[in-house]
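Given next, in structure tokens, is a single chain: the form predicted on its own.
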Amino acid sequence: MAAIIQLKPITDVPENRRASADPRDPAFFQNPYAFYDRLHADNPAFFWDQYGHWCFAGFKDVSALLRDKRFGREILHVATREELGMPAPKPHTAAFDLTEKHSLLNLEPPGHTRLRTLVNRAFVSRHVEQLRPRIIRLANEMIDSFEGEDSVDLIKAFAAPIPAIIIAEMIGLPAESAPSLLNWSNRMVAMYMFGVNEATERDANQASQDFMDFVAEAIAERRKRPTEDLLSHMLTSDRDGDRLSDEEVMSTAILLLNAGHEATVHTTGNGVKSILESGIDPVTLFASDAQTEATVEECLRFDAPLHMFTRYALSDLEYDGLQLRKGDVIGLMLGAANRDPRRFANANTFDPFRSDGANVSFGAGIHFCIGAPLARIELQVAFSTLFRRLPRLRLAEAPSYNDVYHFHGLERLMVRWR
């Protein structure tokens, strides 16, 4: 399923608990924070009319619900389609659905535990730290390629290639495949748009099929000649006779390739924008390793790459006085939680020197982002290298965000440095 959606209509909602904002309205997705400010002032736990389900915008609630095992990313392990009134799968999204069938993002225990245990060791901090020299070289190579120009779209020229190449190489795919991986990923992510139409579904499905064909070839090659990469590890790992199927390996590889760059690309673009618009001297932001880390965390908080993560209620339950039915959806608003004035002083101010720094941008609980240690290193290197090499970096035009509310990232980021 492309996105978790409310299956049974909810009708008994008091008017004072409702809120309305069209996710496809440019005025909204270019600046959702004005909407968040109203929520924090009135109802941080509210019913979003357009989505048709309950949402939570407060930091305390979002953090708690991400860890609450009464909610899950999948529902069909505890209920039938008939019971939930869930429609049959669409034939024209069969390939996309197959890529998500064994996705770590959607699985619940024990399936999730099994897959995550296998993959996790590749992403622990001590392992990804060894990639730092490669990331530094790559960041400098990207800057070398455009430094002689007058201006550049930093998303295409810098933010997107670095994490795409790194995750491809980790899995065992050639760096030259990164542009194709980015293309397939961007088209698949469109499935998470609000009100997605059939044309978009079919295009995402074709991208999914092309992606699967590419990974299938790599799997066949690794079965013949295993190497020292994550793909070979997934194919050859044996836990008490339990081996992953090709479908499981394919789904996991595609998830890692997609998730392994998507949030990092958005945070790089959003973060550079935040730094340039803040007026703070970048020299002070990267004067030490500790301050570089703090700057990255503030970029993640201030303009998060993912703004909503949805979950199903796995049974009839009550949360903070709210009665939920089995199969009801809740929206956990990560971007809003990061701007909660009850949690952060001057929440709408970009302040890399704050003493109350924290964020939920990588999630929490069993679905905490497995690639967070890698993403943090990529962001630390990208920001510090960029502003060291181009100290006069500035915006060349007003940045604009993509029309994909969940994935909050810039369509382009035109900059100058001369």
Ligand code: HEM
Given for the second form:
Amino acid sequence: MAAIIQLKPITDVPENRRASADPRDPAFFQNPYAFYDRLHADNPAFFWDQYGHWCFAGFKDVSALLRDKRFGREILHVATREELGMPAPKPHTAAFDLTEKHSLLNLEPPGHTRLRTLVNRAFVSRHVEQLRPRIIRLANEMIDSFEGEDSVDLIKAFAAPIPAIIIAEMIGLPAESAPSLLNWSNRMVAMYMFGVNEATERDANQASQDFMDFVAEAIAERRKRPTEDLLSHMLTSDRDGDRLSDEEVMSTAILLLNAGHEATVHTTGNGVKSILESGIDPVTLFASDAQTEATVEECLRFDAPLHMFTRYALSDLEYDGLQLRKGDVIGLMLGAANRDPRRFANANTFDPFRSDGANVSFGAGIHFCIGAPLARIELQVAFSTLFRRLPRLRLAEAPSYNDVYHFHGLERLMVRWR
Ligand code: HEM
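Could you drop in the structure for the form predicted together with the named molecule? We only have the form predicted on its own so far.
Below, the chain from earlier opens the complete complex, with every other chain and molecule after it.
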């Protein structure tokens, strides 16, 4: 997931294909949809001035490009740093880089296939479905803990702890480690901020080091005493004599722990906000299992938690009339694709009763989110439990989003329910 940047400047971009929006401007990251509306109207495949690379906002392009094997997350398997003009790695981000080195998200086949096959089994629907009762219990416990108060920040008190505890327990770490995991993860995510500075890089690196030390200790323990958890499974799995190294297990555990909660926390917050702002009676949204599922899908579509993923062109190529060079970066705008009026009727309306709801919030192609079945259960349980227990839930103040454009989530979500 390392922030991929365009290395060789792209010149000769026609004026009518350019678009400009500062990702750090609060007016933009509070509501990127105004920018997306303009793109959809006349420039959905455009050159984003601030990022210096081509981006795609249309649903059809985003879906196709996520699956297009001419693009990848990795580039150094087909080109050298010198050829690409890629600077040497920064010594002060060495620990962060190490956590990313074997990350599924950054690998291409065959390395990707090998690692993904090993962890996939733990995340298939019928396996994670068994976690539903535990998730229901947790959601109720969280509500019990704040129900007596007048108001609460729902992100801290409800949205964050549930997925963090679930993924920690799946990996085999105690629920009590969740606050540390959240802290390390939040500091690491800051690396994806547009125009990240050195202080942030150093802080993310320290968080990565602390995270690795913590996981290394757990690995050493599991090596001595394997248990039923995913960490033990990764350490002992053997496919034709092929085993994962400690570094691979470490990277995968950290990716799962981070990816396993960040987006789910944000979708919970964004979804509650969407529901409350829509004025729709929540009773109708969770009246049946099928409607609960549809409501979750609409929350994912309407206000996606992850707005842009990038890919490298792995060779000189042409896409829809656009000439790209090997190493050029493209931005795939998931949050924008979900609001494409060519794909969705009344794309800017939150409508959990729509029948055209399929979205790209979990990506597509070989990197399609491995945690999608788990995230869907967590969201179904979180929303339905919350609105059943607190039917008068309402916003206590206007919520605002974090200054990390790619991770579109709320800083806090103050609510009341009496
Ligand atoms: C609402 C919640 C979630 C959303 C919206 C989401 C979204 C995504 C997206 C868009 C990708 C693909 C990125 C790309 O194509 O470059 C992805 C990959 C991934 N996600 Fe999720 N995710 C969510 C929850 C989870 C959970 C709960 C887990 C783990 C337990 C998880 C683990 C992963 C992993 C490991 C990958 C990398 C897969 C690969 O590269 O093969 N995610 N996710």
